[in-house]
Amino acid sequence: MSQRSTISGWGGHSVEGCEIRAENLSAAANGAALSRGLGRSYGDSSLPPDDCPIALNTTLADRILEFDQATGRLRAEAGLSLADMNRLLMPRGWFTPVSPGTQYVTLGGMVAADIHGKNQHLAGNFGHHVTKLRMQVADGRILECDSEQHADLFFGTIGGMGLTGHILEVECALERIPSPWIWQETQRIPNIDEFQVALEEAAPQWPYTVGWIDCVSRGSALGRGILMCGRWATADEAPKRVPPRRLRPRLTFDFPGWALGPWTVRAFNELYFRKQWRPTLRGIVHPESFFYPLDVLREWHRMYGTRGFTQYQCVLPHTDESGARKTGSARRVLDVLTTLGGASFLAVIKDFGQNGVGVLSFPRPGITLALDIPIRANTQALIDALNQVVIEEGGRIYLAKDSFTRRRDFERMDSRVHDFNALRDTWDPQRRFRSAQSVRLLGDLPRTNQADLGGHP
C-alpha cells in the first residue's frame, strides 16, 4: 500500500514523496529509491531524491525468523525494530550487542548506518555482528552476502546509508546478559580537556561510557559535563523483578523559535550539571534510562520548533598521521560552536576505539561529538565552519545525522567514498539506489543512458 504525503526525517527535513508499505519487500520494491525504516535519522539520509520520490517502508515486514537461544544467533526481517526485539528478547537474558540511543530503530537501518554505542571502544559497531543479509539489487535478484559470498556488497552495505540495495533480512548474533539491569557510576567533569582523559581512563574499566557536556560555558569550564559508565548488572545485584515498561508521553505540539534560546539553553545546562550533587554517584538504573533517556518523551524533536535541527556528529582521531598524540581537537569544535552560537542542550562525547568494517563506517579510533543544533538562518555557516575544524583534524561526520554538509567538504574529509561509488558501479552503475542525501554529496543522478543493469554474474 502506498500513499503521497511528506516523508520527513527526525530533525524534520522533508520531501514530498510516496511510501511503499507491505509484508513481503521483495514484491513491492520495484521503483523504489532506497529502503526506510522508522525515520529516526536525523537529515535526508532516508529520503528519496526529488526525481524518484518512492520510499519501500520496511516496518510491516517485522517477523524474527529464527533464534536460537543457546547462541544468541537471531535472523528476523529489515523492519523488526529494536524496541520489538528488547521486548520479546532481554527476558530471555539477550541483547543487542551495539545500541544506539533511541530504540525506535529497525534492524535494516542499524546495518545501513552502521550504528555504534555506548561501547564501541569495546564492542565495536553493529556491523561487527552482523553474519549475513538476505538483500535485493538493483538489477532484481535476491541475494545473500557475507564476508565470503559477494563481500563486497556485504560491506558496502554495511554502512552505506542504503544506496547498495533493499536489506530484507539481516542475520547477527546478540549478547548474553546476566539480567536486564544497569550498575552505573556517574562523576563531574570540569572540562573537555578532562572528559577526554577520563573517558579514555574508563573505557578499559567500563564496558559502556558516554558522557554529557555542556557546551555553553566557556574558558575553563567548556565541555564541562557529566561521565555516565554503566555495565550490565550481576544476578545478585539485580532486582528480582523485570524492569518495568515505562510511560512515555507524547509532545503533541511544536515548541515556539524563542523556547530553546540562548537564555534557556544556558539555563538547563547549569541545572543539568548541577543535579549532579556529589561528584560520584553509584547505583542500579533501568535499562532504558542508561541507552534510551529521550525515549521517554514521544515525539521530543518537537521542542526544537517547525524548523527542526540538524545533529552535528564527527569523530576526532587520537593521533595525527605519524601517530603522534593530537590534544585540543576536541575544544576547537566546540570554540567554533560556542562563537557562532550553535550551542544546545544536547551534546554528547564518547570514546571510540576500532575502526568499522564498512566502506563507509563512521567509527575510526578517537573522540566522537554529536551535537544537536536547532536550525536557524546561520546553520549553513555554522557546519560548514565545523567542518573545517574536522577536515584540518583528520576527521569524519556522521551520515546518518547529517542535512547540511556540501560535497566538497564530504569528499575532502572521507577519501573513502571513490571507493564506496566504484563498489556501487559494479551493483549499481545505474543508481537505481538513490537518497536526498546522496544526490547532495555524491551527485547521484539516474544514469539511464547504460544498459547495463548492474550487478554481479
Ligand SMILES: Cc1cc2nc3c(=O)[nH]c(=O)nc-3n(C[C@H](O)[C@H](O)[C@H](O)COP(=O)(O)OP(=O)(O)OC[C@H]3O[C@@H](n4cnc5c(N)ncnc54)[C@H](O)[C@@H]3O)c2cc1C
The other form holds:
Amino acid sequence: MSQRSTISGWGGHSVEGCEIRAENLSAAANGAALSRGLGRSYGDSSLPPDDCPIALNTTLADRILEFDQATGRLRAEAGLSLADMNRLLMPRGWFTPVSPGTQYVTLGGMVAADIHGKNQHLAGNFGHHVTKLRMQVADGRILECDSEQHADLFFGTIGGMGLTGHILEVECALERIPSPWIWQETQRIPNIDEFQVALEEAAPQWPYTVGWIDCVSRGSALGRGILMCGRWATADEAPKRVPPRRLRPRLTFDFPGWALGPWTVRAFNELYFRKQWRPTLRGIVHPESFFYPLDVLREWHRMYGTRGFTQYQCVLPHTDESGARKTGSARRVLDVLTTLGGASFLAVIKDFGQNGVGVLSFPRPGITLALDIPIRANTQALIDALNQVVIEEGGRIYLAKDSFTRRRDFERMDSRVHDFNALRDTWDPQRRFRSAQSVRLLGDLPRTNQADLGGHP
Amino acid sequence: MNVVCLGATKGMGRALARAMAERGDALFLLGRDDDDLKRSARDLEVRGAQGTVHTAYCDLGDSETFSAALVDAERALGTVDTVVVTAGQFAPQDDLEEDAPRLREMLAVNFTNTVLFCERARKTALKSGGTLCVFSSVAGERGRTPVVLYGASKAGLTRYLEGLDHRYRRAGLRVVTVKPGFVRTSMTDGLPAPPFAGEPDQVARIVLRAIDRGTPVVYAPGPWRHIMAIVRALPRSFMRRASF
Ligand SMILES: Cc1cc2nc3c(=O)[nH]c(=O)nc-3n(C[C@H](O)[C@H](O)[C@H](O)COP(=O)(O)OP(=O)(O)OC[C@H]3O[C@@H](n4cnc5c(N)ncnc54)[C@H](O)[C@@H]3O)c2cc1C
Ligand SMILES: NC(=O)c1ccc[n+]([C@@H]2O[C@H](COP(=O)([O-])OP(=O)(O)OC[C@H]3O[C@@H](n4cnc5c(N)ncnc54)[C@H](OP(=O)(O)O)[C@@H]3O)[C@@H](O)[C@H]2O)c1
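Compare with the form predicted alone: the form predicted together with this ligand:
Full complex below, order starting with the chain above.
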C-alpha cells in the first residue's frame, strides 16, 4: 500500500491520503473508501474522506477483454484510458459514443460521472451506451449488473460518483466513424442570448456542437463567443493518413498569482475572439484539436498558480414547470459571474437534449455552462451566488466539477439525492463507500468507529 | 517476431508485450494464473498481436513446469525468435530478514529458477539461436543496505546472463540483460519514488529497441545508466554509510 501523501483532484484540490495501485482491483480493494481513475474530476469527487484516506487507483487495471470489430462492442477493465482507446480503435473506425473534453479519463470515471460531450443533444451521455458493468459491492461480492440484472445498482452506479462500489469492468457500444478526421465549422456569435438560439438551430444539423464564450465583456456583448460545430469527415473528404500524434509539452511549474489576473484574462478572451477574423470558418481538423483542445498542454491547470482553480458547471432547463419556454437564464449566470468578478479564462456553453439514465446523472434538457474559476478569497461567495440562480431556475450542478457547493443548496436543487441515498441503504448501509465530496454534500458522516466494520471491501 | 513471455500479466512485462503486439508480433504467454493469462492474451490480440495469443501454465516457483510450458510455446509458434523473462519477485529487506520461507522463495524465483528456465529455453525454444531477454535489476550492481537480499539474487542473475552472452553469442544466442531502475509498477507501489523513476511504457520502448538490436546490457529509463556508473564508482566506505 502506498505511503501517506497527498491525493489531488484536477485543479489542485487535495487531501492527505494514499492510493493503492494494482492490476487486480478486487484483490487490492480492501480498505479503500472509493475507486478513482485518472483524477480528472475537479474538486473532491475522487478524493477519499478524511477518516478513511485510502483510494483505489484503477489505472493499472486497463486490459481490453473483448472487442468486436464488426459491431463495436467493447469490454474492458475500468482503468482503461480513453486516450488508449482512441489510439488503438480510432484508426480502425471506432470511437467512443460520448467523449469529454479530455482523453485522459478512464472508463470507470466516464461511467461514474456519466460524462457528456459535444453530442449530448443527440447521443445522450456515456451511460446511455453502457450495456453491462462488473462491480465489487460493499459486502465484498462481485456482481454483473445491467438494465435487467441488479438494475438498481446499474443505474445507481451510472453517474453515482463511485459511491455504489468499485466498477471493475465496463461493457459498452462504440460508434462507427467514417474517418478519423473532423469536418468543423466555426461561427462568431455576438452575445449570450443569440448563443442559445444558435446552439438550438445547430442541434438538428450537427452531431457535435459547443460554444466558447467570452465572460469578460459586459452589456450587449456579454457572452459573445464562438460556436463550434463538427461532424466526422467522410472517407472522401478526409486526408488518407491517420491523424499524426501531437506533441504535448508539460507545464512543469505553477504560474505566479498575477499571471492570470483580470488583464491577462481579458487579453486572452479578446485575442481568442479576434482570432476568428471571419464570421464563419470551415474545414477539416485533427480530431484531438476538436475534442481535446486543452490536452495540448499537460497540466495546464498550473497556469492558475498554486491556489489552483475550480470549475463550476450547471444546467438550466429550457422550460419552466408548466412547460413554458424560458429565456435569459444563461445571461443571469454570466451577470452574477461578471458582477462578482470571477474572471473566467474559459467558459463553455452547450445545449443538452436529454436526461441521463443514472439516478444522479447530471444532464437534463437545457443549457449548460462550464466556467473555470481561479480560486480567490471570494470564491465561496461567488459559488453560493451562482447556486442561488441555479436553484431559482430549477437547474442543477455537475458533481464531477464541484468543490464549493453547500449541502443545503445541493439538496434544494437536486431532490434525487434522497433516491440515491435510499439505493445506497440497500447496497451499502454502512457507507463503506464515501468520498470527501459525499461527506460534504450527501450527508455521509465521517466514520468515528471503524472497528465494527470488519475487513471489507 | 515470435515471442514467448514469462511475466506479461503485469508491470513492465505487460507493457513490453503490448508494444510487441502493437507492431504485430506473435506472442505466447507463460504464467501461473490461467484465467489472468487469458485476459492478458485477449488484450494483446485486440492491440494487434498476430493471430491468437495462446498461453500455458508455468510457475517460476516450480522448475518442473518449465519443460512442458516451453514445448507448448514452440508448438504454437512454430519457431521462437525471442524469449522474455520479466517475472520476478521483490520484498523489502526487513520482511525478508524476518521471514525465512519468503526469503527462500524469493531467492529461488529470482535466481535458481530463472537460471533453470533460461537453460531450458536455451536448449529447446532457442536451440537454433534467437534472443533471450531477461529482467535483472540495478539492485544487483552494488551491495546496498536497503536491498541486500533482493540485490544478491539479481547480482547472481546478472553475472549468469553476462557469462551466457559471452559463451553463446557466436553460436547465435543473443542475451539482453535489462537493468531497470525504479519503475512505477505494482511491485514498487507504496515505496517512495526517487528522482528518475520511470513508467513501464517508457521501459518497454527502450527494451524493444535493445531486443531488435541485440544490445547486451540495457538500463531503463536511460538516466539510470549514468546513475549506476556513479554508484559503481563509490568507495565501499561510502556505501557502508549510505542509506540508499
Ligand atoms: C480538461 C477537462 C475537460 C473535461 N470535459 C468534460 C466534458 O466535456 N464532459 C464531462 O462530462 N466531463 C468532463 N470533464 C470531467 C471528467 O470527464 C470527469 O470528471 C471524469 O469522471 C474523469 O474521469 P477519471 O478517470 O479521471 O476519474 P476520476 O476523476 O479519478 O474520478 C471521477 C469519479 O469517478 C469515480 N470513479 C472512477 N473510477 C471508478 C471506478 N472504477 N469505480 C467506481 N467509481 C469510479 C470516482 O470515485 C469519482 O467519483 C473534464 C475534465 C477535464 C480535466
Ligand atoms: N519495478 C521496478 O522498479 C523494478 C526495478 C528493478 C528490477 N525490476 C525487475 O523487473 C522485473 C519486472 O518487474 P515489474 O515491476 O514489472 O513486476 P510486477 O509488476 O510485479 O510483475 C511481475 C510479473 O512476474 C510474474 N511472476 C511473479 N512471480 C512469478 C512466478 N513465480 N511464476 C510466474 N510468474 C511470476 C507476475 O505474474 P502474476 O500475475 O502471476 O503475479 C507478473 O506478471 C522483475 O524481475 C523485477 O525484479 C523491477
